[in-house]
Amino acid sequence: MALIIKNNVSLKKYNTFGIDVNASAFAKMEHIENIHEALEASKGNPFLILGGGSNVLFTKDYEGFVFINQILGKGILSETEDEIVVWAHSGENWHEFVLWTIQNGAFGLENLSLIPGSVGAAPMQNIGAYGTEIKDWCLKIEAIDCKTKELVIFNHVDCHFGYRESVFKNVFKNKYVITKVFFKLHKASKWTPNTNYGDIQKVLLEQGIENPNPKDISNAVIQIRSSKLPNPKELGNAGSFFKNPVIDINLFETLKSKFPQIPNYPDKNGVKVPAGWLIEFCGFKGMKSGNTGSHEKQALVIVNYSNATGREIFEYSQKIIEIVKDTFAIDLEREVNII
């Protein structure tokens, strides 16, 4: 089916904010010929493509063209007696894609589970959650270059991946087209369960679990995360605004001495400290603030409690930043991208 353009079309059930902002032009894409044409309909104009919407915040109307991923298919491109190489579709949503390779005996993603959004936007801000990231896993990309309409095959190193950092999100942003990704996983013999991170060994004991399988242990994040995170269906949200930050080993010794509960996890560049939990310290968990404010269970999470406008909750954020600023000297990015 050919590319429908319509005009000034509302994106309030389009991101999982729920801002209601106009796109000037706006059109769904549901074959990989539809991305062709909407390169070229919006050719020397701004444009944006949509997965599910559930990591971006609008400050405004979209003044350009903004394009709806909804190409689907997923499949298994090859097998041996260890691994699986299994493909989708840019637009696939997320959860069901995880779902689908543990049904499939395709291991490894299941502590991804119940992250929202769609399969191209996984490695464009390389997700990750309890201890796994999609660089673990992902084998290469297949893009449409913007400007050549060409395709395009990144591989793992090609990509670049980073802490939620991608070459599709800063050095190539806008400039490719994700329109399926390929993941290299394990099969039932060489798969080992990846318990170690958050509350996962916590709530397969309760469960009286002592011998995970994948499914077993995509149940339990699907758990904690149900019981800590808003179903923006219910209160708009986009999941984990701030990126948890890394600080040097000299500031991290300065706070522990100030603050003694803080907690901290190893990483190669320093320090890495939960945001969540800086955000916690200052007093904004279950903040209200006009129509915006901080999760009640999860201060990471900025949520949008009645019709806030997308430049509220900016600057909600922004006030989030400046207090954890005063008061630890770290600087929070958000990992949100504002548009």
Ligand code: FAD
The other form holds:
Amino acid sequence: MALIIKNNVSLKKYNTFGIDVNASAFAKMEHIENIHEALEASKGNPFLILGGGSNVLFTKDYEGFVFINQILGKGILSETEDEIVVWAHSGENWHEFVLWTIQNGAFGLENLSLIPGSVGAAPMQNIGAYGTEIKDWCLKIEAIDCKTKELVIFNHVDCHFGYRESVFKNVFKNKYVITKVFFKLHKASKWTPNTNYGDIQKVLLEQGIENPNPKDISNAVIQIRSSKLPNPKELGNAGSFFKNPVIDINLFETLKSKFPQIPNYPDKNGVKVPAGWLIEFCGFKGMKSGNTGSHEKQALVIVNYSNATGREIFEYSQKIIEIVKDTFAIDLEREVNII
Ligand code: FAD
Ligand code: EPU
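Let's compare: the form predicted alone is above, so bring in the form predicted in complex with flavin-adenine dinucleotide.
Full complex below, order starting with the chain above.
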């Protein structure tokens, strides 16, 4: 079907913060050909590809084209005795895709269950949770160059995945539309459970499960996430608003002498400290400020209590950045894409 472009469309239901801004032009893409039409129609104008809108904050109306990616399709490409290569078009829902991989005996993504959004946005910030990231499983990516409209293959090494980073989030931002993502996963013969992070082991033991299968792990992750993170359908949010900062060892030692209880994790570039702890320490956890505030169970998550504007949320996040900086001399970086 040809692309149908509408004017002045509210984006409220297309972003999980629930921000009510308008896009001056708007269309849903359901087939790969629609991407070519979209790039042609928006030529010379600003445009934005959106999947689930779960990692964006709109601070104003979007004066340009917003294209919602609903391009579906997934399958098995090849298998060996131990491994299986699967693919999905970028408009597939991430969590449904993860469940499908498990049903099809392709394991590895189970710790990434229940992350909102689309398959196509997942490599953008190298989504991660509960001890694994996309970069551990992504084989290659197909994308369309927005200028030449040619199909380009990004092998794993070309993506420059890092903590909540990839080339698509920085140097190539808005330069490519990701169309298809391939994953090399494990068959049962090669799979080992990854239960080291957080409460996974505890939840499994509470359920009396000693030798978990991938579905058990997926269920445990779903249970933990549902108990901590607000459901965007009930309370607008975009997950962690900030990244966990990695600080240099000297600053860490200074902070440790002042705040002996500061949690910390080793990192190849220094020491990682949980932003949630820093923000909670500064008194923001559960705070309500106008229509926005910090979630009562997870200080790293900023929420929209009712009809907050994106500007209001942005300014609240600025206040957090300033107070954390004054208290710990640490610069918090936003994880969410500000638009
Ligand atoms: P969108 O918000 O639609 O887009 C994000 C960015 O990617 C935009 O810049 C957009 O232009 C670009 N983009 C989208 N699709 C494409 C494409 N096909 N080609 C090129 N660019 C594209 N993230 C984690 O890493 N770990 C978590 O545990 C996690 N938990 C979350 C929990 C909650 C409750 C919420 C609301 C969010 C959470 N997130 C988490 C953040 C979010 O789910 C991920 O970043 C997700 O990958 C975003 O997908 P999306 O389709 O909604 O992206
Ligand atoms: N903490 C607090 N107070 C809080 C929240 C956290 O003190 O209010 C401290 C605790 O010490 C806790 C630690 O932070 O042990 C880690 O908390 P949690 O396990 O909840 O993880 P996180 O670091 O806050 C990260 C990701 C999440 C991901 C979880 C699980 C980032 C920015 N966030 O959160 O990803 O789901 O780990 O792996 O790395 C997202 O990116 O949107 C996201 C939700």
